[in-house]
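One chain follows as structure tokens, the form predicted on its own.
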Amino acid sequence: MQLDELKAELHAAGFPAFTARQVFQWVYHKNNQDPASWSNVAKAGRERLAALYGLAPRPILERRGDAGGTRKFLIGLADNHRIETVLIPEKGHYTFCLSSQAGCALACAFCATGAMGFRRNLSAGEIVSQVLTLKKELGDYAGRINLVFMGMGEPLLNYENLARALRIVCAEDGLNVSPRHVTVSTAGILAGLDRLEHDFPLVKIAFSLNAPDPLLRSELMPISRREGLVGLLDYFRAHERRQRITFEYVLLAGINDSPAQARQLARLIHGIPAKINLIPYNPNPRLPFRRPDEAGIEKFRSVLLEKGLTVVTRWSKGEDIRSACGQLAVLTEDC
């Protein structure tokens, strides 16, 4: 719930006017969801609040960590679906990789989440709950946190719940995360992009490109048959924004990683203020793709640099615990 909504509901239920703000302070600022311990709320009020609302974050069913400090969490939802969320240590900050759906309907050929299919959208509460859970893992840490919607699902196909969650995440009364530290990754849902940029102009956009031409992209990413690449790139060119678009490009050996394709990619995105994240493919035994060797990755990167583009090779963290880019999936029969 948004603060104004909670104020109205609690007022109608006979609570003092300041109770809603107290709830937000405990739940979000202090990350304490146990009303019994809310010392500045009367006992009778605490009991009523506990009866009225589900306040506890969703439970962690399993956790895995690697030597570099990346941690992946399997989260149980109330209807027995499950999602994964990832905590990644970075230089000077932490990144939370968040899911927006249980599964994914887009069926991108190289993505494990797509292979599990679509279960359902997450509620705004289930999205925010992931942030609260990961913040608890950090204890008293009060430094910078980046939130990236790059976990399970296509965020812009769950826009209403994504937007409601972002308002809590970015509100001063909520989690107070700067929208400049939030990135929404999308395969390209044009109507959702337009709404996101209108509603949250400071939130960063990462666009999953993954191919230097529309035909190959439609083979790798079926959504491209409906949401055409040319139209999406025209949209990016036509709209001024405060930050560059990040183009994410998963490098697949023998498919989209040749120097000629790098030159084609540079021509494709010409005129769009952008940076390119090159993501060497993270292997999955269920999928028939390979990662290029380091020499091939460097050749591809060098061509882009020669064309004057900003390029980062993003070696994904957490690969050995299957928490790297494209590896999140819950493939049990009862998920």
Ligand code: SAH
Given for the second form:
Amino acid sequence: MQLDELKAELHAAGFPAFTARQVFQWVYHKNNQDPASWSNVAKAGRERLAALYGLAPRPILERRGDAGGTRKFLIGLADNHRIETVLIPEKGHYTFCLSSQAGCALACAFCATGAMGFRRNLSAGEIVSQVLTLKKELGDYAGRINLVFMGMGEPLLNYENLARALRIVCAEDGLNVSPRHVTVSTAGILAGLDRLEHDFPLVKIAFSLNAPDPLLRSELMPISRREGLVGLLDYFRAHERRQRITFEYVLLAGINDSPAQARQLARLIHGIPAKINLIPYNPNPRLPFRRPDEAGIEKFRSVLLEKGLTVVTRWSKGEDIRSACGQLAVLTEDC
Ligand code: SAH
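Other form of same protein, the form predicted together with this ligand, not the form predicted on its own:
Starting with the chain above, the whole complex follows.
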């Protein structure tokens, strides 16, 4: 719930006008979701709040950490679905990699979450609660965080809840994260991009491009048959954002990693202010793809650099704990 909504609801329930703000301060600023301990709220009010709202963050079922400090959390939802959230330490801040859906409907051929299928959308509360959980893990960390919607799911196919979550996350009364420090990664959903542009012009977009020609892209990413690559790139050309767009490109050996494909990619995105993140494929034993060798990755990168593009090779963190890009998949019997 956003602050205004809570204000209206609590007002109707007979609470004093300032209670909603107190609730927000406890829940978001103090990261305390236990009304019984809210000392500045009258006892009867605390009991009613506890009865009215389920505020406790969902439990962590499993934690895994890698040598570099990246940590992955398996979180249990009320209806027994499970999601994963990843905490990545960076210089001077943390990045939280959040899930927007349990599973994913897009079935990208190379992605472990895609292989597990779609379970359901996360509520705004389940999205925001991942941030609270990770902050708690860091001892109620109050420093800078970057949020990236690169965990499970396609955020733009859960737009309503994503937007509600972003409003709470970015509000001063909420988690007070600058929208400039939020990145929404998408396989490319035009209607959702348009809404995001309108509602959150400062939020960064990362677009999972992954193949330089429409046919190959449609083979790897079935959504591309409906949301065509050319149309998406035209959209990015026509709607220059305040922050450069990031093109993500997963490098798959023998499939999309040739120098000719690098040249094709450069031509395709010509004229769009962007940076390219090359993500060497993180293998999954169930999927038939391989990561190119280092020389191949470097060659691909150098072709793009020669074309004057900004390119970063993203060696995913958390590989050894299966929490690198594209590896989030809750291991259950049916996936
Ligand atoms: N649905 C959104 C966000 C989740 S995926 C999207 O498509 O952008 C986040 C990123 O991980 C995407 O760029 C995706 O292409 C990439 N990815 C998926 N599987 C991967 C893998 N096995 N190795 C490396 N990157 C992968």
